[in-house]
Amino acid sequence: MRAQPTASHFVNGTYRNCPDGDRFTSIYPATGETIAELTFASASLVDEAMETAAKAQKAWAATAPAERSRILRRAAELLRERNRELSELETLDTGKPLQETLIADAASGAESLDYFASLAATMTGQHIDLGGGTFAYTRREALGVCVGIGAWNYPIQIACWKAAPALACGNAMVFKPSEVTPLSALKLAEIFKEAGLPDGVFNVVQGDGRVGAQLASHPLTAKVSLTGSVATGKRVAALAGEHLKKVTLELGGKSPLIIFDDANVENAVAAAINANFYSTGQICSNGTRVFVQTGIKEALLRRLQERTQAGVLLGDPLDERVNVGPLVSSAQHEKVLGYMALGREEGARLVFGGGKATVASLPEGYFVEPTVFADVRDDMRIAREEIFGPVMCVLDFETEEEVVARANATEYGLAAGVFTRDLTRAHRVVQDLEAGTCWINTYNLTPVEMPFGGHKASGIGRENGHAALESYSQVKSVYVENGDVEAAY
């Protein structure tokens, strides 16, 4: 707990409390105990965060890109140096196993900072020769103050995914973590300051949807980047549209993982486990609709059960041997258990799991069993609605044309995966899938170099890769006339 932040908010380079704000707590999901007490930001503190960010952004945008790059690289170094204490804090806040947070949270955030640091000085404009000595040129410029709104499943990673491209482009950011996992973004703000980021360029304010709405509609906000549910995304998009703010939305999914009968079964099983049980199933891009061609269905189900029952170790997430932790909250626990009961009611075949898990040393923890349902139909709610827990739905299919049509028959379009030894078919299927991020013969790998985002209700815009720079900058065109100007009179 030595990494515990010292106050609820970080504004203009200092920790701040807000005594009049509504109080809330951060809970360790493995025990239900309170690990931090915080307050929501008042309207006046939100205004102060936006105003100090707007003032600091002007100087930051005027800073040489090489210097912006140096500061981001230093922040990445500090994240790596403090990876264990940050990972322990993230585990306490989210319940994710330390085995996971040590490699997937602050560490991947550092990769994002390094990557966009390397791009900061590459944002050049274009020269356009118009003939006769006349020309035009373009400048790629910062937007101003960007608002980041995070989700609770990858708190510090999401904060870095949003902050790194925003800061590389010369923007300031005011970041609101999820009220479920409020702590690690504050430590990121500390690290940015230590790395040399000017005060006010990265501010953190806590709050629920009311604070998020104030940020999204604030007169000083140029852009909003949200990671969250579809319902929240619709509200933020409506506010952004009403106030003409730019927006990036990374929302939910009910993604298909398609396994043809010529696939390597062991690799497909490994991917299905990763796509459903890693991080206790709390990943937006998870391949929770596993379409299996009938020829290998029963063999695949047997291997799923064998590998899961032999390999899963539930327990205290701070124990590095543990690979499945609790769900993030009591509310999420009840939601996932409700869907497990619903699957049985709808007539799906329970292969294994299906209920609350008990860890003797942690009786109050929000644990559930990794669960697989087979013989799932497309019209079942467990096959249509995002559960956000370790619940895999296995559906049969016969032909390529059939499975593509069924995979696309959803409002979502975040991700998809295809397993087959026939790479011609793999590329053909991926071309037809309505999803923003696809994998062939693997699943859920999201290197920072690759753009990430969804189609349809799963989102607008992209995070990561060169595409993110376009989301956090704007083009200015300049026409230069070297001759005389003519007029009609």
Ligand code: NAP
The other form holds:
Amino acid sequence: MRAQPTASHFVNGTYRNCPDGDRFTSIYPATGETIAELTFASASLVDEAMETAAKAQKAWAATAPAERSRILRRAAELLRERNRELSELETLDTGKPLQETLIADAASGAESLDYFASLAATMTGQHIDLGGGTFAYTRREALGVCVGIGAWNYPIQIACWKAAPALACGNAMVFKPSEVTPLSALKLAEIFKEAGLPDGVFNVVQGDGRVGAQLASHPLTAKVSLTGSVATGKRVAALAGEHLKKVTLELGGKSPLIIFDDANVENAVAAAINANFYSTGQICSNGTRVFVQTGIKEALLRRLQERTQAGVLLGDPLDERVNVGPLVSSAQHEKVLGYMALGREEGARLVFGGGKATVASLPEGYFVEPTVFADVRDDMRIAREEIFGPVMCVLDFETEEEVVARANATEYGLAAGVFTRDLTRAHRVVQDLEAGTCWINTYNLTPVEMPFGGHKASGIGRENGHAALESYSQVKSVYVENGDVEAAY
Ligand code: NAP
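Having looked at the form predicted on its own, could you now put up the form predicted in complex with this ligand?
Below, the chain from earlier opens the complete complex, with every other chain and molecule after it.
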């Protein structure tokens, strides 16, 4: 395996093994081969990571923000210098095409580090005049030790989206990657150390939900930030509630992409492809419910089929020409194939795809065909449940009022998209959509400057943008008396 980290955990600036921890493996989803053998962190190693982080955090918070910025910017440079090596590792761990990881994973992590580095020194409080020479001021202070818990679809990006604002604000972090994709967070920890981050400020421990739960409820945890499913979000929120931890939850979705008759069909088709097949459909904000106004439905389906069939190249994700890789794991493969079968049973019209894909040279790979179902009804499970694979559901609609009501009729509220040339209508529709991120005439672009997060069951809080800095810091108010103190007697 390329660029294999030397041990399972990274605590207090050094790689650590945990011989008494349960063993697990990371596999290359294109072949099913083991690429790394690791161990879960024991409860005592988790305690050590938290204690080490708590100690290191005090000095890190006292470091001048300009110096914190410099270290984060240096880490961003190192991520860029090692982009190819990190991208290959991410491709091996996730199965995502190298064509994607080269531009979307470590690269977006570097952008996040640069962005929050530039904001670190801008965190200021307020001066509040109280009259008579008396005043108050506010300080924006770090929270302490923040726990990050990641999903498997964007491992290094998720680690950076959490670490960058947390560290910029003067917090320390203990990060637990998904056990499915444990490797790149360790490389990030190495890079932080090389960039000059003091030992103990960023730590990585491996484990499953038990380790996640220990971290979320640990006495030294000030905040927990989870990226994962709604089911896990509820568990973490319950733990955070019980132990009164601050919490950010970035959860799942079943987002609508609404295409009106007057839309530019080529752009809408391109967006629907990106919103369902990029990363083999394993993106939380995907527009998996594609509502198409009846006037352009058949034309749109025809172009969708032509462009997908002409453009898709399934194969070894390490081959840079390949643009659709396998799903991340055997479990995900079974789950997505199950939904493809369910779509047929529920009576949706299969336009193309619908099953396992075979790549002759990779018979053990977890490949599936990019799939489109048309004539999907709102009550079908394929239209209600998050599939997290390349399965697009196309639903017909007639009126604006109807489509907004149907788009909102879900427990989720992560994202939404609108395609129309009528910009007044676009803004009106977006205003009524119950979603944390909306796109007009594009889909799934998430620049670091733009807050990202969910409405309703899709989450609590925001990552990216100024909003993230606020969620990794707290306000202290200081009242300064310049007069005498009056007592009642
Ligand atoms: P998941 O099963 O919910 O797991 C997410 C993380 O939580 C993993 O690290 C997991 O550990 C950990 N975990 C599991 N049980 C836990 C518990 N009781 N306490 C604390 N941590 C626990 O999600 P996934 O399958 O990895 O990722 C796919 C999901 O993530 C989808 O629903 C997707 O929509 C969502 N997602 C959301 C965003 C967003 O920004 N909104 C971005 C990406 C993905 P192990 O896996 O190691 O056991």
